[in-house]
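Form predicted alone, single chain, as structure tokens, below.
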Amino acid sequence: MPEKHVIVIGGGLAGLVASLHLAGEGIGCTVIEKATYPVHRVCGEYVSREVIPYLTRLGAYPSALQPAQIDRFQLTSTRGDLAELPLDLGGFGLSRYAFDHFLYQLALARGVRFQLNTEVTAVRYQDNSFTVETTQETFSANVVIAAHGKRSRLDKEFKRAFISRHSPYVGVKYHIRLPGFPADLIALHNFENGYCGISAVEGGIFNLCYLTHRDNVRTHGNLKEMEESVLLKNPFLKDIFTHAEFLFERPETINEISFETKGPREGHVLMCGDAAGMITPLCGNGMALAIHSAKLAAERVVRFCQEPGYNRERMEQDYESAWKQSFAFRLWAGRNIQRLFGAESTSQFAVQLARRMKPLANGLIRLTHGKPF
């Protein structure tokens, strides 16, 4: 049987993990990534511990990077009312700058090929194989996994429904030093038309990442004015912004973050991570979903490459079914929980719920964390 080759579009968490899984099964793989490593990405940088068993089996748990271990959750309303809850499963904090680079180096060592600083411009499927066109050259593959992130040129190529609809959400990320802030705590602070998460990553650094409506920015002209006029009305955010040492020259930003449903396959391409659908940022588990979706896709690609009777149609159907079973309800729950945030009345309700009905609040938190796999 001729050797099959897989192209992975996008070298974020989902793409890197999929390539490591495939390499471990002896399947040739090329990752095409439009950036290079290491690179900062707008991300909450919190990963629930559900991923640890799989990463350990893959030989890819980044213990050497000493990720922060997070076991408590803090929630504040827009005016600063506070609730705290334990995280039953909990998670670890690790910057994408360090985590992606770690996985990239591991993949290189295991024989994965990389085409960096290269953007995919088109994917053509014909006669049971793919032609992948890029800004540099053209590649051929038997299977394509797309793990390209939230929005890309490829989404336009596939004419995906969500790409034609504008989203009003803007994501902003800083790395900061904040003496005295607990390293085992992830906090979520509400402000008008948005919310801000803060949690530890490696090396005594904290990730501060917030989601806001673009009207907030337009009204105040720029991020700094908007932060001072809107975010700092929450006293917890005011304290953080006043006392933190900001480590970036300028924040990382991303526009038009979409929470719309996305399909796990398009034009015979398997979609992974944010390319297939993302959890709302307040749930903080996009990284775990990316890793899990990469596992689900890679397992089926391995079968397609190694089992003669396992054809493409079955591979695609099995992946879509597994993806929906694993994530559909979790994504639905995240989108609906999000409605409790970003406004005074609803954020007050969420804090009171967390204070007075802790079993229910813990149940909602569990909906945002999967089971170990």
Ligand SMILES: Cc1cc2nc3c(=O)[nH]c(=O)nc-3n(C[C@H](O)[C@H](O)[C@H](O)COP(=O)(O)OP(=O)(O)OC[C@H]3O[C@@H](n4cnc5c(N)ncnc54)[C@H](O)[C@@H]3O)c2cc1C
Second form
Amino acid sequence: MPEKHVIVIGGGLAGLVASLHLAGEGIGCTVIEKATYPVHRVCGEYVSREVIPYLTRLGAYPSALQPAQIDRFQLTSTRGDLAELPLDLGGFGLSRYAFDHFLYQLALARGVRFQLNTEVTAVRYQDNSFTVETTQETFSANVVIAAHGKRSRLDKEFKRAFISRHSPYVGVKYHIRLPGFPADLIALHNFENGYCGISAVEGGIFNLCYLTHRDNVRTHGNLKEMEESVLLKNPFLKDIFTHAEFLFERPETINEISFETKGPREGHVLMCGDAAGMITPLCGNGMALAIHSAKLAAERVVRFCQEPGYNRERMEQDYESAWKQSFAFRLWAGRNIQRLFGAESTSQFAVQLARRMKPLANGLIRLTHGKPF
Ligand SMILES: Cc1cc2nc3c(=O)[nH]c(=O)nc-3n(C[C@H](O)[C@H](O)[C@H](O)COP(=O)(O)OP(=O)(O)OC[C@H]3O[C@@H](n4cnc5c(N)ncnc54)[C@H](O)[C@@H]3O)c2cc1C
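To complete the pair, please output the form predicted in complex with the named molecule; the form predicted alone was given just before.
Full assembly next; the chain just shown is listed first.
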């Protein structure tokens, strides 16, 4: 049987992990990435520990980078009422700058080919193979995994419904130094029309990342004004913003973040990570989902490449049903839990729930998380 070649579009977590999995099975793979490494990304950088067994099997758990270990969760309402819970599974904190670069170097060392600073502009399928057009050159492949993240010109090319609708969510990230803040705690602080997470990453640095509505920014003219007028009404955020040393010249920002349903396949392309569907950030589970979906896709691609009776239709159907079974409910639960955030009355309710009904609050957290895989 002639050797099959796989193209992975996008070298974020989903794309890098899929490429490492395929390389481990001896399958030729090229990752096409529009940026380069290392790179900062807007992300809370808290990774659920459910990914550790799989990353360990891949030889890709980044222990050498000494991620922060996080076991406690703190929630505050817009006016600063507080609840604290131990986390069942917990997570580790690691900057995407370090994590993605680590995985990239590992993948390079294992023979994955990279085409960096190259954007995929179109994917065509004909006669059982793909032509992948980019800003540089055209590639061909037997299988294409699309892991291009939340939003890309490719989504227009695929005519996906969500891309034609504007989404109001804006994400902002800083790295800060925050003496005295515990490294084993992830805090989620509500403010009017948004919420802000704080947790440790490597090297004694903390991530401060928030999601808000673009009207919040428009009303106040710019991020700084909005932070002062809105975020700082929460006394916990006021304390943090007052005492933190901000390490970026300006924050990393993204807009048009959409939590709409997308789906795990488009034509014959397998979609992974945020490209298949994005869980609301408050769940702290998007990276775990990206890594898990990469595993599900790569396992089926391996069978397609190695088992003569396992054809493309089976690969696509198997992946679609495994993806739906593993993630569709979690995405839905995340969207609904997010409704409790960003307003005084609902955030008060969430804090009271976490204080008085800890098993129920833990149950809600579990709804959005997977089991170790
Ligand atoms: C505000 C905010 C906070 C978050 N906090 C957390 C958190 O604390 N914990 C957590 O687990 N998750 C969090 N998430 C979610 C998490 O960041 C994502 O789920 C995760 O990054 C998805 O990984 P991915 O590989 O699918 O996409 P990405 O990491 O976005 O990677 C996609 C890659 O594709 C590339 N690309 C795009 N288009 C093209 C193209 N046409 N051609 C070539 N390359 C292309 C991009 O350059 C990028 O490198 C947060 C998200 C937001 C918005």
